[in-house]
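Heads up, the chain below is alone and in the form predicted on its own; it's given as structure tokens.
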Amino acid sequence: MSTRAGSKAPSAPPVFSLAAELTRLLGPRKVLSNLSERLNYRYDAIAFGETPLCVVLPDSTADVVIAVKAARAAGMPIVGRGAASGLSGGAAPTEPGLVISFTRMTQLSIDPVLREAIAQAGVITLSVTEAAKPFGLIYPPDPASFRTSTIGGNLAENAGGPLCFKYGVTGDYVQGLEFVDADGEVHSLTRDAYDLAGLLIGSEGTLGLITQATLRLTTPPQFTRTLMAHFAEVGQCAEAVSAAIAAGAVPSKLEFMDRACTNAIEDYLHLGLPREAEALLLVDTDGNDLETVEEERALVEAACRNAGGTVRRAESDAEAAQLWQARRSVSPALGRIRPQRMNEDIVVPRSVLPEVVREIRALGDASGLHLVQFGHIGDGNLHPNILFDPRTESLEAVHELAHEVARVAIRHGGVLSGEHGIGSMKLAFMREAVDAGTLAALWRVKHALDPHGALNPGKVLPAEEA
């Protein structure tokens, strides 16, 4: 093709020019540019976003640096992505740009003397404990998606899990981080003095791209005991939890499911759960002193009975494993009821749990929509889920119910997210949850670390007001 003298050749569309440059820099194995490939990177486990212009699959931090610098030179936004198991739309792009998928960055090493794991961002969460087990060590954070989620994704959301009540969330196990900033520079952070690593943890890829973490490992407890309790009313379950903790029990797991949730699991797995119960509580107590472990289980059992619950103790490891299989199966079980769901992740003070679960139940019943509740009730982290079919049910009604649930949490002194992040799904609620002065301060942090707004735009913070 020829052009007239003095005229400019038409520039390549952004999708081709960025992909061509990255392919030149990284090689074709690490760059996806075909539409059929890029379509697979526009969503997470709950939300669809814009189709990226290009996807990079780095092997190393050096590859991430190259990708970030190329995207910045092209003026493109950058979204980091792990296994895309997130439930807030955090990894779903809000505008076309570059997606950096960390699934090939899977280097993992264990130092049994220091009791540390060094994991690249794409390491599967469960792999850390599996690698540590031969040394008598474990990595406690256990989000429901731990068989598929990545350490980088867990860090971006500060993921928790059933063990978080006693053992803490992902950020509690981070000794240090490596990340690539918005200009493509590499930094290493420890948690000495100012906790700058803590600033990156839970920032959902809006302040930097975490490429590697040094994680603290612990020894597993010698003894674990399990019980299940069920209740005729959801508030009774919350009252039992508050009473057990007030009595001094510190269970390792305290998980709650309502009747709709329990029946969804029964329909799916036929485990013999009590279908008639309005609320079900699953509890583990653990430790290295069997007498103390049994005493804690007795405290929880007494609190459940006093609140009107019916208690069943697991008599074997196999029975305990079956009960916990129920909790692990919540997501696939709910997926059989409606094709889509709006997931809430509120955290409220334990003292108001009975009122909160009752108010949310009442909102669901009045809405005509299918609402279920479950979550890590021990630390007040509830996951009300609205199940819906967009072909037959109003999206506007779904969002309004989600907003009302968020208002319940805010009214009772709670927050919008405990472990799934704000992402794009809860962005509309942020102005009610966070005061204007705090939002302005958070925007100043964002501008300081990402002055051009290139990192995961449209997430966490609502647009600045003029």
Ligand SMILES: Cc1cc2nc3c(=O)[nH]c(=O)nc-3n(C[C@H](O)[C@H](O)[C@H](O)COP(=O)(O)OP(=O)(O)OC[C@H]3O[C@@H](n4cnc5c(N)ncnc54)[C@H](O)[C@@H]3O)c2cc1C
Second form
Amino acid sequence: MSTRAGSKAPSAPPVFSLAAELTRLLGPRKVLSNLSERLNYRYDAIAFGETPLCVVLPDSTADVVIAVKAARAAGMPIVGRGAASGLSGGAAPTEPGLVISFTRMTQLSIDPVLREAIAQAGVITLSVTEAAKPFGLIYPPDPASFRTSTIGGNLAENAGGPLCFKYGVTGDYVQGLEFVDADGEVHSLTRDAYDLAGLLIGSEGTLGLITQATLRLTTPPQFTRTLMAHFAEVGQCAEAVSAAIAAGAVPSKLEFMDRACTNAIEDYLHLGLPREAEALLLVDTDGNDLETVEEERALVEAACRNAGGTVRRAESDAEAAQLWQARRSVSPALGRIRPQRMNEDIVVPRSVLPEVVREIRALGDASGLHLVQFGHIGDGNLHPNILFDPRTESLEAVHELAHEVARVAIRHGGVLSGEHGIGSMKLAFMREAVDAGTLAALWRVKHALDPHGALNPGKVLPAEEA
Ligand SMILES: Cc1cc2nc3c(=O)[nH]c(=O)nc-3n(C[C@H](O)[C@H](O)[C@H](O)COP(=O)(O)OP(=O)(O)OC[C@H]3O[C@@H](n4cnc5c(N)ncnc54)[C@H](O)[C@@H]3O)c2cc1C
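Let's see the other form, the form predicted together with the named molecule, since the form predicted on its own is already up.
Then the entire complex follows, led off by the chain already shown.
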């Protein structure tokens, strides 16, 4: 079966006909048709795609319905887009069509009694916690991009972040959602059987367009303690993590950076981090009972020392804030080393972390390319990044190294993506990571919800085999 079975071929010059029709239906303020404007909607934070034929900026779910129905009538593919901070090419169109950019759908309300937020798709992630704060509540999912990413994009990718080791990922906080399907019908879902909302979460815009979500809020912990440990070898850091968790510690954050990351941050921010360390671990323990919080920190500290690490406790909130500033600055700091990067997002069982970080390190050293590692190591979620300059370094070699890294994860029982999604960037590895029967089942789900193959084509699933 073709992925685009049933699509209609456009009968008039496509840019003109779709944009003109949408301008007539929605008014000129909500439709972008000039090339100079459309060019801004062909990429995300990692990949370039095709220039859309038309861009719609809806204010409401009703606008989304109109746009979807018009695109369907014109036989055009539809790509949903939030802040385009994605790291898998998800929002970059693979073929010319309609982009629906949710950045104007920013209505947000907090219900302190029900402890929930109702957020339209374009609400910025950080705004949810900021709006909840006056009521003594927080929204825990904290992707490092939380100052720019949108709730729609977070749901579509099931975004995680440092706090997610203890508190869970985006999907754990979604109580319900509204979405527009491929035919322009609106559905309001809760998490009851069948949990169709759960299917939409993490579906990367390929099964429906999320227009609104009801998000669970919680109270912040009263106490937090922070420590930094550094190690002479990357595997020691992973051993410390496994040992600390096996000993019963449940830190709220467990973040790892290798020597290249630490040095990039030092060059950028001059925070006094140990440049000579091969691996750095940043840890928070938190809760409402100070004794338990400090006990947990002591467990982590002992595991780090036993693994050969050197430990520094943050003695003040300011010192803790500075250490976490280091972690949040990894991406901009790496951007100063090479203009482009290939970003991996593998997840492996914690028990194999030491071997995995060592193997990836060895692959990087042998390749002659600039490979760095960091990530949410408590979840086994690592971000090996290949930094490169396409003018002087071979793209083929970069792709081959990325593939080798993916193979390390698969060989150790891991998966390709923990939080950034498959998008277009990891499609090439899907057949090795997912067996043919499972891929066929995923295609059946895709066909059931998107029978015309109109929603974000060319993402997540490799083409069906004849
Ligand atoms: C510096 C940096 C740090 C990052 N750190 C993290 C991190 O710690 N954790 C993490 O999980 N991610 C992280 N990311 C990746 C990215 O921020 C997340 O994937 C985020 O959830 C994407 O949100 P967005 O609004 O930018 O979505 P976009 O990039 O615009 O879109 C992402 C995907 O969602 C789809 N989509 C967008 N909106 C909708 C909608 N309303 N309905 C249906 N589909 C939609 C798109 O089609 C696309 O497939 C980071 C990115 C950067 C640049």
